[in-house]
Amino acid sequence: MKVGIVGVGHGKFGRRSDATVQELAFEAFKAALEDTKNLERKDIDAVIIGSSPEYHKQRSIPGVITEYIGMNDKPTWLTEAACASASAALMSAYMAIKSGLHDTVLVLGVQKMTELNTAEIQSLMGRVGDVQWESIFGTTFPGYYAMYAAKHMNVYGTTPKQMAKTAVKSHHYGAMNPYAMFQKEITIEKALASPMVADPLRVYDCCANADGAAALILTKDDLAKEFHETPVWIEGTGSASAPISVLRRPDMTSIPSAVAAAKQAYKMAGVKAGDVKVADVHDCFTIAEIIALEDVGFVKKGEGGKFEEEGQTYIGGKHPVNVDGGLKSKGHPVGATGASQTVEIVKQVRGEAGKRQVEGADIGLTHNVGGIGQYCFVNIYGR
């Protein structure tokens, strides 16, 4: 039995002072329902929420959201894997359908981060690292990825200009995405002149905290055509974990969970990296995109920076990547990001991405990292 995606919905990412977390979820859910045909609430067997609960004033948000969107008395639960929470929800839905437990499942990735101030958010995110040996010394996410960047630069010669070129690409496509937090182009000069956050990462190397939601409706193959004319199939899925402490990582130029998850997904789908026509990878920082290109096998180790500098991740390049703006331009509501990536790839595979459409995008990939690599989920999608 195959599992397909028959409905996708995406809300606006940004500082959403106009909406509660429930309202953000409803915005995406409503869009996903409208994306289907002949599918009603009664056809959905379960609701799985991907979110990181510490950011919300409301506790136990799956119950609150499921009530608000009119899905009581269906079962509901939360998956939490830091920035990969929605991808964990997607895998849970896939397993529930594949096992025969449920036929049709709603996945909602949602996060409202801006109820907290920047210092509170940085403190929370820092505690995704090892609280015994690392976060007590003031680690932050920019600090962690600055270490990745410095090591990658030292070993492979990656340059600030190459990282800036990655940001320029992200903002180029974010300017075309109505859901993105930042819808404006930038120049390499502006990126390189922006203030330093954690050396060598500058402001334009870093994604922004955001509010937002994205929704996915999954079902089994013999129902899929009833609910959408062009179901997009999950052809392969992979997930892996890595030590929580970077002190125990063998290599600071790669995320081992991403390498392992990608291998699993390719094997299950029966494809190779070169077969992927479009991808969304986890670019919480520009160096993260460069490393992701290498970890999922689009380029050899150490060649990610050069690949970006050559423009090969643009539409028309060898591997179009993050042509929705990525986390860098869309913003990063941590619980929603994995679902947002999947919405984009589903639209690409259907041929519905408009002026950001990649020609011939019959196979797509998402790569979603949780924390500093403690979790990673890689999925392959096809028509």
Given for the second form:
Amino acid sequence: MKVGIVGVGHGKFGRRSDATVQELAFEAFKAALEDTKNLERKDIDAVIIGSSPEYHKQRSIPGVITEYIGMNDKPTWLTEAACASASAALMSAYMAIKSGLHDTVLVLGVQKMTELNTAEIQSLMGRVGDVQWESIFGTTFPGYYAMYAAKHMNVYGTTPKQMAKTAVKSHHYGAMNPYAMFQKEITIEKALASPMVADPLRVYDCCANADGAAALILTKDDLAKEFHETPVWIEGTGSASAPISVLRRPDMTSIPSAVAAAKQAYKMAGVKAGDVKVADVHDCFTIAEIIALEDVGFVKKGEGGKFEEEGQTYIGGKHPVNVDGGLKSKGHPVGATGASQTVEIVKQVRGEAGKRQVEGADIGLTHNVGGIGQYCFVNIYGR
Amino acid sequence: MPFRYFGKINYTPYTKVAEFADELHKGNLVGSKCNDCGEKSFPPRADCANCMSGDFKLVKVKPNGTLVTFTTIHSPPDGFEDIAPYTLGLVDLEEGGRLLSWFENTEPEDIKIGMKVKVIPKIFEEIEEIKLYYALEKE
Ligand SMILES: [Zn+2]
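For comparison with the form predicted on its own, produce the structure of the form predicted in complex with the partner chain.
Now the full complex is given, and it begins with the chain already shown.
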């Protein structure tokens, strides 16, 4: 039995001072329902929320959201895997349908981050590392990726300019995405002149904290055609973990959970990296996109920076990546990001991505990293 | 010396390896050694990663290593504003294990991946409450 996606919905990402977390969820859910054919709330058997709970003032959000979107008395629960929480929710939905427990499941990735101030968020994000031995020295989330960047530059000759080029591409496509937080082009000069956050990462190397939601409706194969003309199938799914602590990461140029998750997903889908026509990878930082290209096998180890510099991740390049603007331009509402990536790839695979459409995108991939790689989920989609 | 004295801000006051703080106060850097299989770990851990035994002792670790990578934090988290910018280094210890800390008494231009560093047990002197930590210095 195959599992298909028959409805996707994306709310506006950004500083959403106008909405509560359940109001954000409602927007995405409504859009996903409207995206389906003849599917109503009563057809959905369960609601799985992907979110990182510690950002919200409201405790235990699945209950509040499920009530607000009018889905009582359907079962609901939260999956948490930091920035990969929505991909964890997607995998739980896949399992629920595959097992025969449920036929149709709603996945809602949602996050309201701006209830906290920037210093509080920095402190919280720094504590995504090991708090006993690392956070006590003032580690930050950009700081961890900066250590990856410094090592990648040292070992493979990756340059700040290559990282800046990655940011320029993200903003180029973000400017064409109405849901993105930043819809403005930038230049390499502007990126390279932006203030240092954690050396060698500058402001334009980092994604921004944001609020937002994205929704996915999944169902089993014999119902899928009823609910959408072009169901998009989950052909392969992979997931792995890695030590949370950089103290136990021998190679500081690769995310081991991503390498493992990608291998599983390719094997299950029966495809190779070269078959993937379009991908959304977890670019919480420019260096993270460069490393992701290597970890999922689009380029050889160490060649990610050069690949970006050559423009090979643009539409028309060898591997179009993050042509929705990525986390960099869309903003990164932690729990919503995995669902947002899936919304984009589903639209690409259907051929509905408009001026950002990659020609012949019959196979797509998402790569969603939680924290600094303690979680990773890779999915492959086809039609 | 309770473990809550370890770190500029301590998030984990209770741990089975709390004696680490006593040793650091005496000027010693210690890791753990499993009494059953001999597995060593730095940072110390109470439960052996190899054989799952809970029987361990703390053993002195040579405070020397090689810099794996580093970053300078310009945008610090809450509680670290007063020392920013500071340079964090990730260090592979000579006798195995890894450690993260910040550099002191070292010129920024001298900090390079692959350099030899030493780890120095320290006490924050300017703060009223005792705060133990270790710092990195160029060897
Ligand atoms: Zn043992």
